[in-house]
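As a starting point, one isolated chain is supplied in structure tokens, in the form predicted on its own.
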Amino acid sequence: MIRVDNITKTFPGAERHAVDRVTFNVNEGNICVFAGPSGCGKTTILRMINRLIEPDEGEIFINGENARTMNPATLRRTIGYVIQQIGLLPHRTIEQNVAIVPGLLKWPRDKTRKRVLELLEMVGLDPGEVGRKYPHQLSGGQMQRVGVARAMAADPPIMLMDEPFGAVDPIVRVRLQDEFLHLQQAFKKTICFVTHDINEAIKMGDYLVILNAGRIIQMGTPIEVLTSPADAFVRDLLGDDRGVKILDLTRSGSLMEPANALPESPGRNGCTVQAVQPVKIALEMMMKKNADQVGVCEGETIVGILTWNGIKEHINRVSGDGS
């Protein structure tokens, strides 16, 4: 869907490249997250994909077509763009803000309104309550939802998201992340997502691109990066708790022992998790129930046991540092 081939960008007066010989692919329907410190080139890459900035060298291909040969305005209308600052027009209502791209595409009025109402409901907003309000009348979380709805208005196959949830408090941020992942399960957009928050990167990404000083330091799935960080920079970025982060990405069923492996009854006191749930959920259940094991279920059937010792051994194994 997106192929970036050896792009480089240097801004006038800069001592080094903002983006230095960067190459990667984003597969259709995947979320590719760009993570790294401020100034590492994340946003510049995003802006080159939709030609808000032109690369000095290299090429970018969208569905096999060289982006340089595409009309910039046409290209941008087929790519949803969400930024941290949201960028809602203050003098237009929420409905009018969401309808901007359909209006540019000259959709019929009835089709546009139906799409706007559908999208507001999709992102968890009541059209009757917020549709005729202006941006300043909404909370930060509500405005972020409107920003996502506006980016999806023309049903673009590609979305660029630059710190889209960074301007809201942590509780709202988690809720927005969860809601967006739920939408992604249904719509399977191809997404380039920028964040400086490594926990958000791990949660949101099918694939991670770790950058520093304009260069790619490591690429891979979240579990690949967590279990095999390329160097000390990546290890520091992941943090000392990367073994615990892995628990969010490991299903309980993958670490379970057979149900008859231990003498004690699995799932005693209602202490069970589903096999598809993250190991982190199983660990939280153990702490809540003051237990050292949980029963692992498929539906209502207990198929195995997950123990505290088994989780600890897994953390030590994948961390490679005995933590």
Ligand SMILES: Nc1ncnc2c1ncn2[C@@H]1O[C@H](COP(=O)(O)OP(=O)(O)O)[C@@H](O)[C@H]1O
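Here the rigid core means the biggest group of C-alpha atoms that line up within 1.5 Å when the two forms are laid on top of each other. Since we're looking at a predicted model, the values are computed, not measured. Positions refer to the first chain, counted from 1. Compared with the form predicted together with this ligand:
If you fit the rigid core between the two forms, you'll see the Cα of Arg51 move by less than 2 angstroms.
With the core held fixed between the two forms, Phe24 has its Cα displaced by under 2 Å. Superposition on the rigid core between the two forms places the CA atom of Met286 2 Å or more away from its counterpart.
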Given for the second form:
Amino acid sequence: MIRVDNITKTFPGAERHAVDRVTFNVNEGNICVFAGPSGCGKTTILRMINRLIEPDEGEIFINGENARTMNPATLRRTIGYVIQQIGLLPHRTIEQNVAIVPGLLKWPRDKTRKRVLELLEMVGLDPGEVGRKYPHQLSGGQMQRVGVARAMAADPPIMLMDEPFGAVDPIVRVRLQDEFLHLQQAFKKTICFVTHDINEAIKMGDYLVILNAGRIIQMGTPIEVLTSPADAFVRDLLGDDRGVKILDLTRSGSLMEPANALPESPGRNGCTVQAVQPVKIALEMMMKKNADQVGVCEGETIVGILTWNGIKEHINRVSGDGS
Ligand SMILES: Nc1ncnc2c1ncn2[C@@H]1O[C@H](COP(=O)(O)OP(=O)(O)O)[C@@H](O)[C@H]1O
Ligand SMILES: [Mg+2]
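Alt. form predicted together with this ligand, vs. the form predicted on its own above:
First the chain shown before, then all remaining chains and molecules of the complex.
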């Protein structure tokens, strides 16, 4: 869907490349997350994909078509952009802000208005309440929702999202992430998502691209990156609780032992988890109930058990440092 081939960008007067020989693919319907410290080139990569910046070298292909030769209207229809710092126009109402791309594409008024109301509702805003307000009258969380609605206005198959939930407190942020993942289940957009928050990266990403100083340091699925960080930089970025993060991405069913291997009956004290639930949930339950094992269920049926020792051994095995 998106193929980026060896792009490099150096800003005038800069000492180093902002983006240095970067190559990656984003598969259709996937969320590809770009993570790394401030200044590592994340925003520049997004801006090259929608051609707000031209790369000095390298090529970008959208659905097999070279982005350099696509016309601007097609590009706008194909790619929605949620910019860092939201960037709502202060003197336009929320409805007018969301209607910007349909306006550029010269949609009829009725169609635009219908779409705007539908979008506001979709991102969890009451169109009647916020539609005629101005950006400064909204909370941070509401503005971020408007930013997402605006990017989705022309129903683009591709979305570029630059720290889209960056300007809100952690609780609102988690809610916005959950809502967006829920929307994505239905929409299956192809998304490039930028964040400097590694937890957000792991949660949102089907695939991660870890950057530092304009270069890709590592790429892979969240579990691949968590279980084998390429170097000390990635290890630091992932944090001391890497083991816990791994358990959050591991399904209980994948670590269970046969229920009949142990003499004690599984799931005693009603202590059970579903096989599809993360091992982290099982661990929390063990701690809460002061148990050293939980039963693993598929529906009502116990299909195995998960033990404290089994989990510990798994962590030691995959993270290699016992954390
Ligand atoms: N328009 C610009 N002019 C000059 N330098 C820029 C410009 N935009 C970004 N840079 C520089 O390029 C590097 C990458 O920036 P950016 O892509 O914004 O990083 P990130 O989004 O990861 O924080 C930084 O060193 C930044 O200072
Ligand atoms: Mg940025």
